[in-house]
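Shown here is one chain on its own, the form predicted alone, set out as structure tokens.
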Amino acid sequence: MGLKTFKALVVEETPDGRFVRKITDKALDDLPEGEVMVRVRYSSLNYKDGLSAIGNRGVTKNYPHTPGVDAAGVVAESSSEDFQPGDEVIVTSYDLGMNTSGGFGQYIRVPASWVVPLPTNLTLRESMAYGTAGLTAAFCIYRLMDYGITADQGDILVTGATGGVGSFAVAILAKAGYEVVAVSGKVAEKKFLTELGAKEVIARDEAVDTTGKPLLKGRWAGVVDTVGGDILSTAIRSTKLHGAVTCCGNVASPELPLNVYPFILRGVTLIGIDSQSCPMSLRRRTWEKIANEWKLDNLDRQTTDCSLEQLNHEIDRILEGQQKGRVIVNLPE
């Protein structure tokens, strides 16, 4: 390769402790070690990227840094026999964009064990419409189905439904034949959620019980929770006999005010979803489902595109809770 530098969004820490973002040139030689170098064509914006962009040390320890936990592109160089230059691939989660230079740059270099071949029925751009958020939603649904929750058992609750994970959970569940009740603090987005397939949209206040009762009327056969806190506690206490609840986020709170009664009196199961380091075998199976039976008919309904130059504004929006659906980042040629 004759190229020695590439464009990237870089977050730097100033001497007075502030964190600033700028588009700049980075050297290929500064990329970390790894068997596979990928020319990134698309990335996508996740809440974790926003945290990295404001200096959250729980996400990123050292700066300057390029966030971006998602990337899709073409293999530029490979020392792994599993990948050849020209292969189209996806890289999501693991340490990408956290402490490893991420998808908000034109190139990444990563271990081969992080790389997923692009499924046949999916384009690079479509893969980033899903990204970590869509993959996490799919993990939740996969686990509910694997547990035995079927469409004839009743409604599935999805919390944080206008966010990236929540919106994909609503759409994939509806496509799979489930009846979905969506929770959103954004009542004005009811039309958006019903178009995705939600049977009903309820306000956040309706999804939070403040009575302190250990058990509530059983309403949900299953739950996809993306927010944690009181909403998750209420959802667990409202889950039917032998139902299941998946938990994948904590944007409302990492706390879980709860007692054991839903578990020992109703047999409710709480399933944790780890999208960052789940086994590659599950990751590949889930991407294949996304590319085939769970592939959504109109991804554009859930996505907007932005350039590297527009990304700064979108980062502010996701940190303010204003993002709807998914933002796809187009990397310059």
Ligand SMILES: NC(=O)c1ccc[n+]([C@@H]2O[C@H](COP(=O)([O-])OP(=O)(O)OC[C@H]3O[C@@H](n4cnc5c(N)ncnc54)[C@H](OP(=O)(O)O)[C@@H]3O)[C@@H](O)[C@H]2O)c1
Second form
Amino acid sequence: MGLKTFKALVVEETPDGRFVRKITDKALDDLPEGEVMVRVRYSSLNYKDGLSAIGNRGVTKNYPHTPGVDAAGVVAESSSEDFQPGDEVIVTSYDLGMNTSGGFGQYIRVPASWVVPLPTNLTLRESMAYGTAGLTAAFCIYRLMDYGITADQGDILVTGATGGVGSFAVAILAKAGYEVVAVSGKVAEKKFLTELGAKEVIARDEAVDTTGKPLLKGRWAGVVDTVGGDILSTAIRSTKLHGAVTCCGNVASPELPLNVYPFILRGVTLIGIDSQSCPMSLRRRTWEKIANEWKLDNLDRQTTDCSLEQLNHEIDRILEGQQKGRVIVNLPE
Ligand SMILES: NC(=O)c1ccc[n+]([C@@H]2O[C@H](COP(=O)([O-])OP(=O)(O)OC[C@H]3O[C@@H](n4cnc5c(N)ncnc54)[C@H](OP(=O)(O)O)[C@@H]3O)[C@@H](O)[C@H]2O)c1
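Mind sharing the form predicted in complex with the ligand? What's above is the form predicted alone.
What follows is the entire complex, opening with the chain shown before.
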């Protein structure tokens, strides 16, 4: 291969401890070891990328660094029997974009064990409309269903509903036949959420109870929470007998003010979701569901495209909680 450098967004730490982002040419030789090198065609923006871009050491320890926990593209080189040059593939999570150079660059090099063949019914761009956020929403729903929550048991609450995980949770749940109530801080986006399939949209303050009551009126058969804090606490205390709640995020708070009563008096189950370490078998099964029975009809409704140059602004917006749906990053030649 004649090419020696590629374009990437790089986050650098300045001597006075600030973090700055710029588009630079990176050397292919500087990519980490790995069996599969992928020419990235699309990436997408997740909240975690925002944290990596501002120097959050819980996400990224060493800088300079290229974030991007998601990538979809074409295999450029492979020493693995499982992948050949020209194969279309998806790589999400594991260590991609955390301490491994990520999808906000035209090339990544990763272990073959991180690589998922693109499902037949999905394009590379569509896969990045979902990305880690869509995959995480799908995991949450998969776990609720697996637990036994069915559509006839009642409403499912989705929090952070206009965000990446939230908007895909609303849309996939509606597609799977569930009645969805969406919580959002963006009152102006009621129409967006209704079009995605929410039957009702409630404001954030209506979804928060700080009275300290251990149990509230049981309203939800299940909950997909993406924000944590008082909203998650309220959701758990408002879950009906033997309902289940998935927990995947902390944009509101990592705290969970709660006592044991929802668990011991109502048999509520709290299900933790960690897409990063999700086993490959479940990962592939979930991508297949996304590409087939859960495939959404109008992905463009909840996606915005941007270039590497426009990404800086989109990173600021996700950190401010202002994104609606998903941002797909285009990485053309
Ligand atoms: N565990 C995992 O495997 C996993 C995987 C992916 C993501 N995550 C986590 O899931 C969370 C959501 O990720 P994302 O990519 O969907 O982020 P996102 O696109 O930024 O969506 C988050 C949404 O939460 C709401 N929100 C923002 N600030 C809030 C606040 N202070 N209080 C209450 N709600 C607030 C906003 O929606 P509204 O305006 O509609 O309320 C926002 O759009 C993040 O914490 C992320 O790290 C975890």
